[in-house]
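Given next, in structure tokens, is a single chain: the form predicted alone.
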Amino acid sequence: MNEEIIKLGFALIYGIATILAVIFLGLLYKGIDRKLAARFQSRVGPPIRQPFRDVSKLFMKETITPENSVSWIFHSMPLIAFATALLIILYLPIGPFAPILGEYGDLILIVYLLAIPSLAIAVGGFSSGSPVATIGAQREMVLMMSYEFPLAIVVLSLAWLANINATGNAFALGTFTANPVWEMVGIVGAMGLVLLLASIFVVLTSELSKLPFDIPEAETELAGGVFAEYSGRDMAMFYLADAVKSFAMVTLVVALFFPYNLSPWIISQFGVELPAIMGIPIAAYVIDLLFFLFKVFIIMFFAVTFVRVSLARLKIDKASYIYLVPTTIIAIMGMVFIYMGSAL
């Protein structure tokens, strides 16, 4: 019984520790972000640490409950978009750290939980009685069904390659932490988890709302959106969503095709032994820790940053057709090439 007790508040200190990172990493990347798109644009841009500033304001400011809204479902939604985003984190490996909550959950559970923060999001623009969140509400579900279809065919192919390669759950993380994909492929097999990787990295950007695909918000047409009612603690709940969504699908990524650590290599490469406390490598820990925010920020620099540099702004339909069509059509040729890397 003590044993259990010490197990249960050892999990509970750590899914805390990891949790209260997270937010940080969230939005320390999105500060590093910012700062770097403004260097592209010939600008000198905030500091990285605004985005701790911004939170920090908004809980000091006045929360206004909009005169035509569904008060308790206006409020609310905020608060389920920043908790899934926090339970999702709790599901992924981070860098050498196992997931909290991976012996519960799976892939398909994460897809699901990827899509609330979105459908809140929608949901308290539609509650708020404001016309123009209402547009961005339509706006967001339209994309939120144009890109969960590419990232489904994704995860299944994933998990098929997984399925008829590896010993385990072919939706577990685990696996493919065990198992790199990219080990279980060929030449031609490669070619397809190319192309899945390019699909995974469109949705990317939209699952983040970030330009070109920052349409339900949209500050120059719809003054925000979907955020336009929103004030105070609500508005820095989903700020924060944001930060800590932006972290977990880039982690998810991560995982899924680029799982491996850098201290097993050192070791094999230079033949040293790291460092360990008490029979704890905590040397290898840190290592594998740093290269996987270094993998993070790669990913988030190509997907998100130099994207939104790059792109102008485009139409909901135009966005929607391009998940729809190309997108799926790349995401199931990736599909197709690894069936046929397997049956060579």
Given for the second form:
Amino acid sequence: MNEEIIKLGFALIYGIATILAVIFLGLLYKGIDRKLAARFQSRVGPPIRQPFRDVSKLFMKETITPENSVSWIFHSMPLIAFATALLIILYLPIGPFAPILGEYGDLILIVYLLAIPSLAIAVGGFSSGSPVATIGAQREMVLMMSYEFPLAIVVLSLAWLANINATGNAFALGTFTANPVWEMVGIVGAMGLVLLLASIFVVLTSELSKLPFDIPEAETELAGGVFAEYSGRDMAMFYLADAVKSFAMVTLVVALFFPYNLSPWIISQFGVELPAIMGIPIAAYVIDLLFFLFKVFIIMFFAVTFVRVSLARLKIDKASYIYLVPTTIIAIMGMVFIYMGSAL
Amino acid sequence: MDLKKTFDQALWVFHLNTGSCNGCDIEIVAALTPRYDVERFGIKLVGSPRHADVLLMTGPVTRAMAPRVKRVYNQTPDPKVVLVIGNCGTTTGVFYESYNILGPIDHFLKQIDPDVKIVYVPGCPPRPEAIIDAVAKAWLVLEELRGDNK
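The form predicted alone done, now the form predicted in complex with the partner chain:
Every component of the complex follows; first up is the chain already shown.
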């Protein structure tokens, strides 16, 4: 009984620490993204701590309830978006740290949870009673219906691969951490994995509603789109949800495709013992965490910043087409390659 | 009002043309280009008055624009500062006593809200440097709101 309480308390502290760390990291990566985008355009750019200032400013502003809105839905949707974004992170391994809720959910749950912030944003847009927000919400739904299909193909292909090559639950993220996908395939399968990685990169941009797929919240033509009526605290919630969800989505890609840790390699390569305190390998944890943050940075850079400064916003029908036809075809080709690599 | 120091380092601006000839608007756009790069001060152009802290208004208030100006001002959440850009907005300029305008922006806004905070940027059109400087003045107005400078 007593042990259970200690375990629960430890889990609670661990969870709260994870949540706070992820909010911090999400905002930090947002700041780095803005700084790098500015450097791309040969500007000085805002300081890296700018997103923190934005959030604290938004919390100081008045929160307006529009006259035509359905007020309880309008005010609850930012909270739901933020809460689900935080919930996703509790199911994902962050570098060397195992997910705290890892035993209670699998990949399918994460894919569903990833849809909820977008849904909450769309419902919030519909409930705000403004025509621009309604158009933005419709676009959000169209985009969501388009990118969910390639995302599902990627996740299912990897789960199928894990099912035939690894022991354990094929949908559990722990299976992917224990057996990196690249070690389960031959050369044909590796080509398939590259194609799957390419299609998940395209999905990533839209899932995070960044240029060129930020059509639902297009500032210039839709006046902020789904967020047009949101102000103050509600807007801050969406801002934080976006930051946390970006981190969660990139963490998912890292967990599926690049679950490698640096410390085992260092130990085997140089034969050094990394210092540990009370049996906890602190140094290995630090190295792995930094390596993980580096991987997140690389993926964030190529999937978000680099794309964002290079391309202009697409029309909604064009964006939907990109997901429904080319990206889906690439994902299906990846699936076929993996099947061929495993079957032949 | 409880305002912290971070507030004026993250000002989001909304641009409203209240009947200007577009000259001042071009200068605002110029201030947002990579050459002047206002984002380094945390200033960001937003698409909706709901997100704005600073309203950039250009031009005298025309009869057609008057209800919209009132609406946009009321839609902006508190605390907010209005930046009147250009001679027409501050004094009605060459449109002085025209039949089609209701007067300068400050006269009009003081009828809606007597406590409105206004910063003036004269010039026809003002240079982008002047506009960026005025946003810095908006910080001072916000500091007064905070009670630091009294």
